[in-house]
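Only one chain is shown below, in structure tokens, and it's the form predicted alone.
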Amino acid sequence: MPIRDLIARLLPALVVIAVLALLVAIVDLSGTRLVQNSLVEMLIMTTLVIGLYVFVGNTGITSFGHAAFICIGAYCTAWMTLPLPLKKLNMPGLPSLLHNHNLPVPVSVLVSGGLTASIAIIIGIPLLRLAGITASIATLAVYMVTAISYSNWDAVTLGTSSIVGLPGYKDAWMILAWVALAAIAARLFETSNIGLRARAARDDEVAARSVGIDILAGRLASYALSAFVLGCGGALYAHFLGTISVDAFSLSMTFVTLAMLVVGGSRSLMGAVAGTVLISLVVELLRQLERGVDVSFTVLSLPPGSQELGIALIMLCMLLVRPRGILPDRIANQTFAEPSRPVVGGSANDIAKEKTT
């Protein structure tokens, strides 16, 4: 493919990591470290709310059990990672590999979320044969499992214990690398003959099928490829908090990173981006309330729980206002679509066309 077709290919997710970079460039020359704590916080989640965009984006289908893929990759990483004194002492169950050796953060980053793409594929082949509201409840019960799997498995996850002394991951320039390489894996899968059969059943799947359209195929690459992106986003914030439990990846997780997908724009990489920017920001305002602020003579705080519910006040807004989103698919792909080819993300029926044609 020549370089210019790549370059209009992958625009989208360039402008994304470009205003991302400038942003972590300003807060690196004037912030304090409790605003570069936020931002790397930030990226983070932009990272998982990517992932959750290429399964959601791709087949229309809405996940509510990512969290537990984000909770697979954490607990990967700290097997792989964990100071060895502590890992014999608290995690006996482990193989006498991960007893004896340790792996640095980024390769640990990458072989959780090859594990959990791995764990995805094989639950993914018959859970994704479902569709609409039944796969979506199918992807809670995978979560269920999965956090009660983990809460009970002593001798590896410390149960309900927090699992403390994980090293330290937080340059704001390293986690803006994952992004950027979250972000154009995105686009790739996005625009890549598979992401587009993926989409057309997601449009019309019955126009998909009857054009010779494998829609599990489309389906289970998603999935696999959403959940790399998330496990390796669980490892990445399991190092920036240092120590992890299953607590920490709660269905709280999972509808915070959905509202961020909601409120920029679901089908869209860049409305995902932007969503996540917005959402951070104002859980950020919110937390610094709650905490309370000191106005002339007195304290002004928020009661607990005022982030969850300014979230869910500004999703309820967005889905009466603009239920696509920010962001919604049509406007970014009308504004990046290549010149030489017709917009991404078209329907079934114009895929039959082509095809027919």
The other form holds:
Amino acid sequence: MPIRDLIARLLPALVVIAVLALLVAIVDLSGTRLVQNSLVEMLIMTTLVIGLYVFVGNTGITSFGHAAFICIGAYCTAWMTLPLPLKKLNMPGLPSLLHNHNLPVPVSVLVSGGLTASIAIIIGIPLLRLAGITASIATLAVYMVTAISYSNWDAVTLGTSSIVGLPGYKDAWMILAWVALAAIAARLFETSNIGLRARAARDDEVAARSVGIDILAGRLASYALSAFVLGCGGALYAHFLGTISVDAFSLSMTFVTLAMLVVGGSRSLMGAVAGTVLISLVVELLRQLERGVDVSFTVLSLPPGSQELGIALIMLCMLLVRPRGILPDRIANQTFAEPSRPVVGGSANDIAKEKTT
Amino acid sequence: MYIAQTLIDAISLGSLYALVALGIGLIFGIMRLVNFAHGDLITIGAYALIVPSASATAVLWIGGWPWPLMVFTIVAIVMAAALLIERLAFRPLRKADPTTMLIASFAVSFFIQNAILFEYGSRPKALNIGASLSQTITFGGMRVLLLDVLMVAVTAFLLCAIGGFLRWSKYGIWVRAASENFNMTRLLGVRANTVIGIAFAISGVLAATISFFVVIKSGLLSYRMGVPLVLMGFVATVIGGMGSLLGAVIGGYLVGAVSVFMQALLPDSLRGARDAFVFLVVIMILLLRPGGLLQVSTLRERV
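Given the form predicted alone, corresponding form predicted together with the partner chain:
Below is the entire complex, every chain and molecule, led by the chain shown above.
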């Protein structure tokens, strides 16, 4: 029953897509422009968090460097879609092919993902031999190198100034399609042979090695797919904003995306998306409050900065109360899909840990 | 002469990074916690010098007190902040895995930064204290900043004091035992809270010292001033070998030296990207010696 099998594998992705589609439909029918914009931003963040999840969830290595991939994707799409006269004037360092030709936005987004993934493979081969915190620091170092290079590579990135005039691409349904692709790719990967091997290595590296699992291959594949999704997400983000600068991809972005992943639960796709939706809602709420709420005769408003304080507090509380994420373990581990084959998500090791604590 | 000058710069910058790295390494050794919020302790120390307000000009508050009282108060404030962070955020997570704690410290850092932004505003503020330290003295034919000399001296003193404390005092021996094997140390009757408290208190003293030097040297306050420092300190700890205190100090001096020599050796066009080259060197060192220069045997997983 290949079809039933496929549906069972994709079930969490389908749930995610259905819920998000419902949200988009509701906003489409009733929302104002402002709400629509926030929704599109949330969808793009979802893409980014799914990209982050593909690496963190499958390898157990916390990445502090994924903002680098988002940055690379965003700049790449700028090189391929910025109006030609602007490009010739501002980016003399680009090859002449790019000076004379542009790509349609969706193609450009894919190419950006491809470039990002290729870079990830090149740096991943030496870097992913490292484990644990050393690997996290290495990803941070990669981020620093990327951010500093991009803010000094004036001939193609305009240095620290912003690139403006990117063509817009922010129809909610179109972006939802990208989220759907990312979710499906993430699920297909984590239920594939190589994905399962990567997860085995995540749970117990020594045991995985002893049964002949190639740890580097699993990590590298996760890294590449993660970078691909992040690169596409970064490109979408660039077209959403219409203007990009290296500052937009700072450690704050790393923090917010990481917060979304951790609050939701970094071990399942549904958790990652749930965290993104929750934090986006909170951010939106705080943003409205910062702008001020009309309470009959007076306007209440929070001072600027409350947004970030709110996110940090929520994240800390979540770590203290539910370190494994907001979703119940049963759902996060997807054990309801096929009880007889608990290969997906949860592992014997997790269960053993729960019993001992 | 030029080489000697560069050497002095390297030692002075290295001292700064060594102090940061030691503060991070001390806590990592015991709790396996990479304390990202350490840099924000430095920021707290710096901002405590001025009156809390969002206005663009900074008005001295504690910074205007006579210097022994000022030093004492700032050290006390930062130490209290370090202990408070431990109590509120890290103690409940003590049993969590290192990654969860790392993310929690990231959240604490983000929280402190935005709390400062909230209270003091986002604009960097100019602040002028310790002007008498900015004069140069001639020393064997070389002109050196008095501040640099003081920095190297204070660092040397702190390193010796902390080294002696860890080596000979009862509490220091507890701390070293705990970073060797925390559970065994507790079984032998050492209180976990005491040891961790001591480590956080020392890291607070180190952070406060750095606040002074950074403020006097740059004359600027900004709510994210701790971030580049903690990144470098972080990197220094990892290069030196996570969990090894001597390694952290060596790593700090190494990162300082690499930064200064890159500054001296890189051609003008690449100098703006100096830190990118420093981080490239970091990646190289990590690849060659993933466990750091001084590997700690208790950190490797045994089967």
